[in-house]
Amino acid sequence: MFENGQRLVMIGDSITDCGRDRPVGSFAGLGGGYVSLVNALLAVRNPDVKLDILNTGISGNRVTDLRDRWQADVLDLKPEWLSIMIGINDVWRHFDRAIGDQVEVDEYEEILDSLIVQTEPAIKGLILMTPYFIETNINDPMRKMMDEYSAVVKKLADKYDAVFVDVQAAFDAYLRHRPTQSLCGDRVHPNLTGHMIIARAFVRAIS
């Protein structure tokens, strides 16, 4: 699927930037989580091929940061390859926020189609991760609506042909066995386990 030498931008919220290097995390700079993890994992599948992969998530953002960053934390990268997981915060805010400007679904997926069509003829690849929530009772609030932002990038990745990683059957499936305590506090930041539930989601989809 990568090719020797092609560059793979994750962009995301404090998922993806986990206290990666300012202004792009890149090498040993990458931050402690899953981004490293995948780097970490797709080298020892495939030793002969090295990529470089650079960390652009920004804690706190939601996709209308995204919007807004795009050109220089994005375009400006010139990536073979992309990588997009959004939406925690998009739906958090309408929780820990009782006023203020909320991202509705229907923005949601307004704005990150629009990113895709500005940056699908520049690139080789897309891969779209789902937010997640770290909660089992499918009709808890949150859940229901991190699950409906979710649906979005699916529908997303069907529309653009690109790599869909489900990270909340990711977590879902762990959680058959495991409490979410296992994984964090707040069913959001995970641990090194959660980190690498996503990773080893993400390698498995791209391959």
Given for the second form:
Number of protein chains: 8
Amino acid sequence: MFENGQRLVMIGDSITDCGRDRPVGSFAGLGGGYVSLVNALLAVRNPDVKLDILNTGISGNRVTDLRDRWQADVLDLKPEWLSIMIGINDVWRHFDRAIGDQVEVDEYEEILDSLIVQTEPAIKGLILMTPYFIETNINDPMRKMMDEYSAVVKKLADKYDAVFVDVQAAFDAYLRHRPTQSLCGDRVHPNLTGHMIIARAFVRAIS
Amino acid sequence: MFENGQRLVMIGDSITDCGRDRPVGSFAGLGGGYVSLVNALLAVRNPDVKLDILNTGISGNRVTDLRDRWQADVLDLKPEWLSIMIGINDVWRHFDRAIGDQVEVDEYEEILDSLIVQTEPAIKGLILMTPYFIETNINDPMRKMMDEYSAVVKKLADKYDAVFVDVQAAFDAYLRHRPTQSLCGDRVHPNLTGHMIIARAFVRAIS
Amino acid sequence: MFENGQRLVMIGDSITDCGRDRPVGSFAGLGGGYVSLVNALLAVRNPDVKLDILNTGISGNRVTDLRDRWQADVLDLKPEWLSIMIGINDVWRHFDRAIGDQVEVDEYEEILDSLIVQTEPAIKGLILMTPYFIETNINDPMRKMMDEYSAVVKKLADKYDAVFVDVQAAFDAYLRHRPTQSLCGDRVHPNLTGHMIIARAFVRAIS
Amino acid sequence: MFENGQRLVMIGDSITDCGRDRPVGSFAGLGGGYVSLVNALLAVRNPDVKLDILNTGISGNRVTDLRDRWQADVLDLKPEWLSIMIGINDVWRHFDRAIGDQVEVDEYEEILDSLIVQTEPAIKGLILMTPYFIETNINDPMRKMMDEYSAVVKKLADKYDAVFVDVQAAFDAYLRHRPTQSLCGDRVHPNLTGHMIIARAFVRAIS
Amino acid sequence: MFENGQRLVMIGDSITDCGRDRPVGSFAGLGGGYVSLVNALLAVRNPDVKLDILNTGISGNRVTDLRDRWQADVLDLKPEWLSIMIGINDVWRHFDRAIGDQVEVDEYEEILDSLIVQTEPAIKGLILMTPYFIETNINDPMRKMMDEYSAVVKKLADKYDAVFVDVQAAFDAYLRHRPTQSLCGDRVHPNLTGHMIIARAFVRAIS
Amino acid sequence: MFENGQRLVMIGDSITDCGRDRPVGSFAGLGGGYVSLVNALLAVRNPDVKLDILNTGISGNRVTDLRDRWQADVLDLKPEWLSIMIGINDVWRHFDRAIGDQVEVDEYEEILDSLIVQTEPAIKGLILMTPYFIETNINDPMRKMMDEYSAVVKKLADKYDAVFVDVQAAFDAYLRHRPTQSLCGDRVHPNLTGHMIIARAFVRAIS
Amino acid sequence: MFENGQRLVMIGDSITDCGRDRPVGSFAGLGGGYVSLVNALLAVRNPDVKLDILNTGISGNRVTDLRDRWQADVLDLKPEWLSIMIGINDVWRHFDRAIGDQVEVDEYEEILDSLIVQTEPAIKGLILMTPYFIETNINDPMRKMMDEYSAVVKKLADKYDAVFVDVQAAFDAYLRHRPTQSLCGDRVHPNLTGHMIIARAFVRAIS
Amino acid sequence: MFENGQRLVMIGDSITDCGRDRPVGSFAGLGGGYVSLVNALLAVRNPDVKLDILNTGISGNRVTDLRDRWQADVLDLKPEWLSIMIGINDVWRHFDRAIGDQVEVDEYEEILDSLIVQTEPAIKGLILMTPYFIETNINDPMRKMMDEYSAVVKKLADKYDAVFVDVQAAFDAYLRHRPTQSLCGDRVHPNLTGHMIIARAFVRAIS
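Now that the form predicted on its own has been shown, please provide the structure of the form predicted together with another copy of the chain.
Up next: the whole complex, starting with the chain shown before.
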């Protein structure tokens, strides 16, 4: 699917960021998360296909933040491919800070849709990754809300014929055998094994 | 209940520790958690009753660790009062590290009971605090197991006529109105509000 | 008194600041002093009333400094409630630096009055807290001068029907039983127990 | 091949070490190299098989150093499985420090053989990994010498029926498409992609 | 009084210590307090009389601590001259920590007397400095108690014909013109001007 | 000479600077050199005369640097008294950096004279301090040149009836009894004793 | 060749930079590489010829970067002599980052030539140093490419009658007796011995 | 003179030490002074003669300190060659610390002689380097005393037929053209140029 010399921009929140270089993460500056693992896995599997992967994730971002920096951090970089993983903070703010402005699911869909619309014509392919919550109880309030946001991602992937990476499903498969605490304490920021789950789901989806 | 000039030793795990001084926390070295708040609340309410509060909590401790240091960190300090809050790590190790030695609930009860037996004759009063998990779903595997350990604490409080502090119940009351994420990310190490919940439950129980 | 969803701005000097976040302290960034304790005490007592508490204290401030940043740090934040504790540095500069510009008590009253006048119409309620000096000898020169500034606060609270928090009185009550050195060395910057005295006086006054 | 609950000890030099915890690396303390990647890859592929992986690599080690700490860092840990990757420093010392004691290839084989002999009866399985030099010119003096040491590893793997991981071959495959500089500057300490090459070779060999 | 080549040991608490070198402060390692100022003032006034001044003050010390280290930090150093300034912490502990072991004035006198008795035969001269509290209100509880300890120092200076340095009187003279806050916040640890007051009182007394 | 409430600005190079606060050193921010000692000595001798001493020394400065910042660091501060100690670097640059722009003695005199001319009318009194080199051999090339610059200072002090502080002479008196190495290694930046020599020379000259 | 009082500017990449002062390295701020060694060797051999050596190397620079800062870092400094060592990064970028803009050998020659053309009229002499790769296999892809860039430097030295320093040849002579690993790990950034090789080649060429 | 594979131990004070590795400096850990320069100069001149140079200098050492560690830091290392440079601190202590134990020139000679006697039989060759003082006035008290100690070194070199390195003479030659300040401020610890003077004198003496 990817071809030699193409550029892939990966945008998102802290899960994508993971200490990447500023202003744009590349090569050794891709950060300590799934982006670096994706880069390494692809390089090892297909050393003949050299990709120019750029990381523009920023910790704490919600979809509204992506909108504010879309021109500089996506369009100006002129990628052939783009992956987006956003939504965890849109949901989390409903729970840790009961008060203040919130991004409701309708606004989330609307903004994400508009970002895709203005980007799609200029790129070769789009990869949409669901947000997730590392919690097996699907009635947990935050998990429940997260699933609604993930459903939006699925809907938009269908609408725009994007590659769909069901990160939540990948975590669920793992959690059938091991407890959430084996991946992280706060159910959001995983350890290396958790990032490998995301990276493997990504690589499988694009294969 | 407390009288002027008495000593209260408070032992436990990271929730008690919170960066206290070594080898024993006292005065300005009581750490950043509920122990300092208990000390401050009691001083403000009853400035005429001066207590010598000592903190001997150690992060990561399980009941087996308390046993190993009981002589030095409880008995040698010759307190009039003793509070114990232990069990969170006994439970957690079952989940974040699936492999290795575990403290099962029977062993937990047996050790805790034996510690009380050897201490009770020498002190004026005992305060037993439940462990807790900041999770409202009582079917969550870790919450469920935590409740079993808390039940042991309740049982021993009855058996030895100790002051019983139901920390889990105090958190539950708060969580009826606000989500768990407003207290902490990992459902174990709370922010100042969470420590105030513990401290207030303590102060109420001893009043 | 406070209602769910309201905003409370707390402004002052180093006693209010205590390492809060910049430009505005909120949530986990409220600093290590009475503001965080007020936030925690209110949350534990009334978990159903969620407040948006903001801390805009700055170390070293005198009433003239508040005037210079009133627009940005009070009015622009559009609070329903406002608390002010200022005056300690206005007095202290008379003693540690014998030379240079000083804020006399007349100017102190005049500025504080004018700040209240321009703010009152826009808020639901005002809370005025006295400055204090942790010294029991009321003939001590600095205590004597502090009492004059506190009298101004009392006078303005009456004039504008504000909630009045007599912080000096709260300290005096405690000091009837324990020496000043048990709260701090310099009679101004207290330890946690001292901040709890302030926070408790605050919570009692607004109840 | 691995079964649930088994322990795997991985010993070696700086490539294995990579900042692991002391005295023994485990869980979050496995370090930043191939050991952590092996742990993550296995966990993601087979979440139902929980392994207790321990890292006892030490930077700068040669086979003589392994011998000196074999009892403490291998035998005392009672593993079911053991992997060894050693030899890079045995070779490198011939080049960066022309003077001083050297481990010649005969001594290398003799010591490695004796370590295996005393360990084999107590474990379920042995994994032998070759050292490597990230250099495509097989006439380069250091590459040439490294290949001799790797040949010893191959020979011992055959002799003791161990799993053989040809790390050098895995690097060679990658280097047919990309230059050595894309993995590292010094041809020894690779970036994440290089560690992924090692980890993937390991996982493939044990499958 | 001092003669060329003699050694003067100066022992005490934090006021003496001030960051001196360990195990014994000398030359550039005399610390940032009155000891360095005494050394400099004497050198400038009498450059022909070279003294070997040693600082063995330790922060937080009470007279009981001096007793425990008298052999190593005074006698073993074989000084011709010895100065002692102790007592501030003996008094302070009565106020900041209401609870715990205290050094009462009788014990203070008894220990100080016994230290002098065992030292006097071996030295050429003794210099006794009073403790002090930078507070003008002589009815302040801590000032009042400090004066009792100072009176003991005066009594012992008379008894053993020692040089008497009335540090408290030197501070009182200064405080007739400037407020205590111009020297320090906590009335104990002065700034450079306060240390100059001590040093000048010392130099005048030995002249 | 000085009267209560007057301001004294002290300008110079690294000997004056000594880590003072920026932009202007005052109170606790006067730095670790002779300026702080002058401040302390004057305060202790005449506590009834409160001076507002400001330090505007900057390390490495030559007279040309003073000229560039004269408006901001002298005139704008509106002092009643001004002290100047400059010239050490004007001389030193001739020796450590043989190449580049140099301030010859004529230019030194011309600039210093012009600075005095524009300042004198606005101040109550001027204090001129010589530069110095801590070397007893008056034929040493750098000492010889320094004496020429000092002669200029003496000449200008006579011309403008300024208080003259012969710092070089004060060092010479001390060096008749002790070697230069007892004050410093580089013969320019002295230890506390050396700064006390300067401060004492200053205090004597203004008495 | 050099005469007393002349200025020599040395520009280049990280080999020249080595932590020099900003904006221009001089005297003690020449950095830790060959520039400081050249300065020291020349000073020791000819103490009567004082040179004003300036270092304007910047790590990571390619010839395109030199072009962008030529006015500020060469022409504005008005040197009598100029040395240039550039090209290592022009080559390296072809290998460690397969993707992105590259400086091909033609562009390298063109830019270097134009820089010389605009500088030559204003200086007394030009010194051109080859880039290098510390690798003895002349068929290694990076060595091979480096030799092409070095050939350009030789060609331009002939064309403009510049002093030619064959750094690669100096390394080759050393490498006939010792392995590359004795100078550095990455074959580019040498240790002190490697910098001495460069400095000695420089000093010999200008003699 | 030196032959391939021989070991040279270089012992001394801070001039030799310069931040070398502990317990013994070798390869990259030779420190930042003349030892590293000697190592580099020899390697560049004679790459076919590989020496094992070890640095055992320790800052502040006098000849008495060498005696105390001679077994461990010279004899146990079994060198073929040994260089000694000691005496600067033996002299300096007479000047910066007028008081305390001193190493007089007789004791200096006696100890140095005895160290040579016990070492000479076991080594191939001895290199004796004079101490120095970077001061051209031979009547300066410290220079004068240093010359006496240097004369002892010369005397012992003759007596034991050692290679004699007249470091003082090398500095003197340089100082005929440039001032002492161009090498260092304190006339003892030189910059790189000063260390190059020492290294060059060493290399010339052994050629």
